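Only one chain comes next, encoded as structure tokens, the form predicted on its own.
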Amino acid sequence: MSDIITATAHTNIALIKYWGKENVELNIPTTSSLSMTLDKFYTTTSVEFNSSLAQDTLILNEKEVDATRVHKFLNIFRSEVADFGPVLVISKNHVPTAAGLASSASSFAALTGAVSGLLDLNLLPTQMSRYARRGSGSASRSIFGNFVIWNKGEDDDSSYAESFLDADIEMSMIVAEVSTGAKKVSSTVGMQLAQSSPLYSKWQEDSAKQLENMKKALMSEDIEQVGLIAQDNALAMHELNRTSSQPFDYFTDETRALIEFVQNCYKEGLLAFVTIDAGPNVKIITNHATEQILLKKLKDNFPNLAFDLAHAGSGLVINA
């Protein structure tokens, strides 16, 4: 085994999402989804073994926090893989946290990463995958870069993500902060709720088809219509939440008027469509060619809101 290991993780973003569980404990969906990894917003994370440490430990962001999550992962190792101490986990989150923007993803990815190196594991990606998906279900997305999709499987060795498109398509996507502060709803329970709208499993069944639309469109790199399909899916995703049996809702007055105005964008001939997760950020799909005239409009049209440009980034990577 090593003594440190440090991982970096790019989070993604779904362009079909990933928006209820089939199996609570395992993470395994209720849809396969697909997701852009952008260059932007990673993780890194270094991992080492420390036997002054009562208990495993993290450090996020340079403060001690709350480490129940990590513990809970750490200890799927510790049953599958073999027993080990406590373990130093260092991480640097270079995303808002817990805002819709996907950190969770990063951030178990790369610990996943991290943690297969501290113990020599040589894993595939497809296993560190799986892996990664008991800690955070789009963190399976995150081993890989570019375009990915996420099979929804039936049982925890068939539910893994694999690189669907390992090419940049020249697509951008631009990411408006409208909050950075923790959702007020968490994701896990945001999906319980969800999966009890009347409107769930119509949901799944488009989203199926979406899928296949939205692979096609990939490979001929046609971005109007990935814009096009990724916002009815998220769209439709978002009305779930406010038709379940305690209806809630992510977006916030900043958001609408976000989605409105890149809507009205497109109707005036610009390449520019909406995804959004869980949270009030709003993601702009746009191509290279648009991307400044887009951003242009956007800064001067919401001059409070702080704007990122991300385009296709990579998959993760290991170091000793």
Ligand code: DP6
Given for the second form:
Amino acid sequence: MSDIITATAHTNIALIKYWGKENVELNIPTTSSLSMTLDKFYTTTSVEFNSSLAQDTLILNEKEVDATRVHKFLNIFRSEVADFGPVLVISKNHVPTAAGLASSASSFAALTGAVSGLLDLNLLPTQMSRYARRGSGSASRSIFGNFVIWNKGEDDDSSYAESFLDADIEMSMIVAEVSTGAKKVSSTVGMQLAQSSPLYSKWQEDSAKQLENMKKALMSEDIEQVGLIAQDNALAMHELNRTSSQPFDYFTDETRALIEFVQNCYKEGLLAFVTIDAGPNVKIITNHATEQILLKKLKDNFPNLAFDLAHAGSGLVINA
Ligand code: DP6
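Now the other one: the form predicted together with the named molecule, given that the block above is the form predicted on its own.
After this comes the whole thing, all chains and molecules, with the earlier chain placed first.
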């Protein structure tokens, strides 16, 4: 067993969203979801046993921060595998934190990889996905690269992600950083509220159909269909938030302006669609042939925003 284990995981963007829990404690979702792992944003995490510490400690981007969530996560291994002493977790996020780019996905996937290495667990990727899910639902998908499906399952054993299409297709994603400030409603809280919407059961039913159509669109590399389905699924997800018992909205004026702009680009014949997570940032789905034209149009029309171009990326890597 090495003394320090390091793991790297990339973030992922759901094309069919996870937005509701059947079991809050275990992060068992109400729907299956499907995502693209991105090459651009990632988290690298190192772990080591450190008996001089009084408790599990988290250093994030060179600062000591609250380790409650990490401690809770490590306790799963303590109760399921074997008890162990305090762990020092040193993590670096190459993701704009808490701006809806789901850094919790790459963080808990990297932490899962590092801890399973530290404990010499020799887990299958699907078993790692199951642990990562307990840290943060979307982390279950960041174990794998390219296109990944998280079959909702019905209990702790059966709810994990697996590779759906392990190939880089002609798809591109432009991330518009509308805000890098902290989000108002965490995804954990947001999805619980969304489940109170009268539109929720319809969204769940539609999501199951969209998932099947998304699988076909990806298999046939039909990016237009991928974009149209992802956009419908995401916009309907945000409508749940606006119609929940305590209505809330992640969109800002800039989010709305970007959506309108992208939809106009599509009307003018460019391949361009939006998807949005638990924050104001807009991710724009396009293809390799269109990405530079679209990027230029976006930069010209939104000179104050930062844009990143991403493609499909790789899954978890553990270095002993
Ligand atoms: C909108 O995985 O962050 O990005 O399981 O409570 O940690 P918890 O939630 P989280 O939710 C992600 C929600 C989303 C959609 C998605 O990634 O599928």
